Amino acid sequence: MSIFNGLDEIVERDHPLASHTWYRLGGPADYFIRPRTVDDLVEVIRRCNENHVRLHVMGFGSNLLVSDEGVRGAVVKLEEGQFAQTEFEGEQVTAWAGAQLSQLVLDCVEKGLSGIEVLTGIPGSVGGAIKMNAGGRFGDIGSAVESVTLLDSQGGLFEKSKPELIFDYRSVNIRAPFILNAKLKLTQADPEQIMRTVKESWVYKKNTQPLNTRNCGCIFKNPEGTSAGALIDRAGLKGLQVGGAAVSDKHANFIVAGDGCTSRDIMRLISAVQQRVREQFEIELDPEIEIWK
């Protein structure tokens, strides 16, 4: 009998996961699972507990790298059902985890609510852009989340909110396994005014990324005090290539998947570029990508 008996509709065996990602790379996930409801996600961690397996928690896959030999364990994906939803209450909103950030940015702009454009063109669900605290030269999302519901790994349904909360550059003191969803805090204001700036960050998003290539957003973490690209960009790492994985010639902190890549040739780029960095700055790149081995 299956560890998941009963739960056939929303569990799949041996699923792959390229196509749940940015880079379309990686391989299956033992158990690929997409609950509908928070009693659904509940019973998923109570069984998964029960039974040994690893819970991994997928998002929109624009910051992640999957192994070419896949998950073992299993994945889960909030997208659907409850987990999808967004309500509007005068300036607060809640956003639920698989709500789609791009989406949610053009909802707020339409009802003239201002906080959260300056996350335009940035990719990915409100769940994973809370936990990575996702932002940019104009702004993080931190700034705008008044309270987070989260689940603990006992499947334990809790709330942290300000001050409580401590968002910093790419990262949340957020332990707990499963966001589901984040009460923001807008502010009223003209919507041509706020779609004005939207217009404004996605031209500078599109002058100067790849967009129009296979990515997974900025690979390495800003070090303290400088640009992880521009060291990258005097190093001289423009264009080095490994396999079908290739630095950007538009933004050295991109890698972008070309034909034939795979995920071991991005992880050997991403070492490459490490060591350059390192010989020449002695600075050590973190990684900003999720990678999953």
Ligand code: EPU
The other form holds:
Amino acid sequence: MSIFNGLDEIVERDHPLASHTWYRLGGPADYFIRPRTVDDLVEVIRRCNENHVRLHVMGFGSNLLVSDEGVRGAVVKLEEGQFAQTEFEGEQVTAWAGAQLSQLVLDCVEKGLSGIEVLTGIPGSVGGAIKMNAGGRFGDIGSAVESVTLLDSQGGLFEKSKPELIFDYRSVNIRAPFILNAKLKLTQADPEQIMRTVKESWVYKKNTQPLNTRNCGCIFKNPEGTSAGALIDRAGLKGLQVGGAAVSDKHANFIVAGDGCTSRDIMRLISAVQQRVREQFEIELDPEIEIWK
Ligand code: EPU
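Follow the form predicted on its own with the form predicted together with the ligand, if you could.
Let's see the whole complex now, leading with the same chain.
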């Protein structure tokens, strides 16, 4: 009898992950699971625990590198049914983990709600954005979060709200494996002003980032007080290649996947960049992206 007996509609075996990542790279997951309701998800957690199957949670793969060998165990992606919802109520929105961040930003702009327009141009899911406290030079998602609903590793549901949530640079103190949804507090504002911020963010990105390439956003976190992109640039590494992977000529903290690129190429290029920056500046670059080896 199969571990996920009766859950055939949401579980796929040996499912290639490449198409679920922005890099379009990576091998298969033993089990690829797309629950549609919280009850589905709780059942999946129960089965995994009972059968000692390791659980991995993925967002929309815009900040994720999956190894060419893929992932052993189960990969859960929240993108369907209940998980894709957003519910507006006055100046508050409850955004579920599998809602698209970029769509949420647009919906808020349309309703004249200010607070997350600074996230314009950031791809990915709401769940992923919360987990990594997505943001940029104009602000981050954490500052709009009132509370989050979480599931622990046993499938237990609980909430964490503002005083307990510590958002930091690209991180938050959430250890629970599943973020189900987040309540965001926005403020009614002048739609034209919000739109101006949106446009400014887009122009900035378009001018400084290689948007129409296969990439994963910024590869490294900015070390305190300095910019990873600027360091890599100053080390003369723009254009550096390993196999099909290259450091972007436009923004040095981006690694672009070209034809024939493998995940291994990207990993080797990451190491090469780290080594050169270490040698030249005695600074250790820490990846911002999640890497599943
Ligand atoms: N710079 C260079 N050479 C480069 C790239 C940048 O000299 O090749 C310099 C720029 O001229 C600038 C400084 O480095 O003076 C900072 O660059 P930028 O404004 O592009 O910002 P960043 O710190 O590199 C951050 C986020 C981005 C976000 C932008 C804009 C991190 C690691 N990166 O980049 O986020 O889009 O601000 O808001 O925090 C991401 O997280 O995936 C991401 C792309």
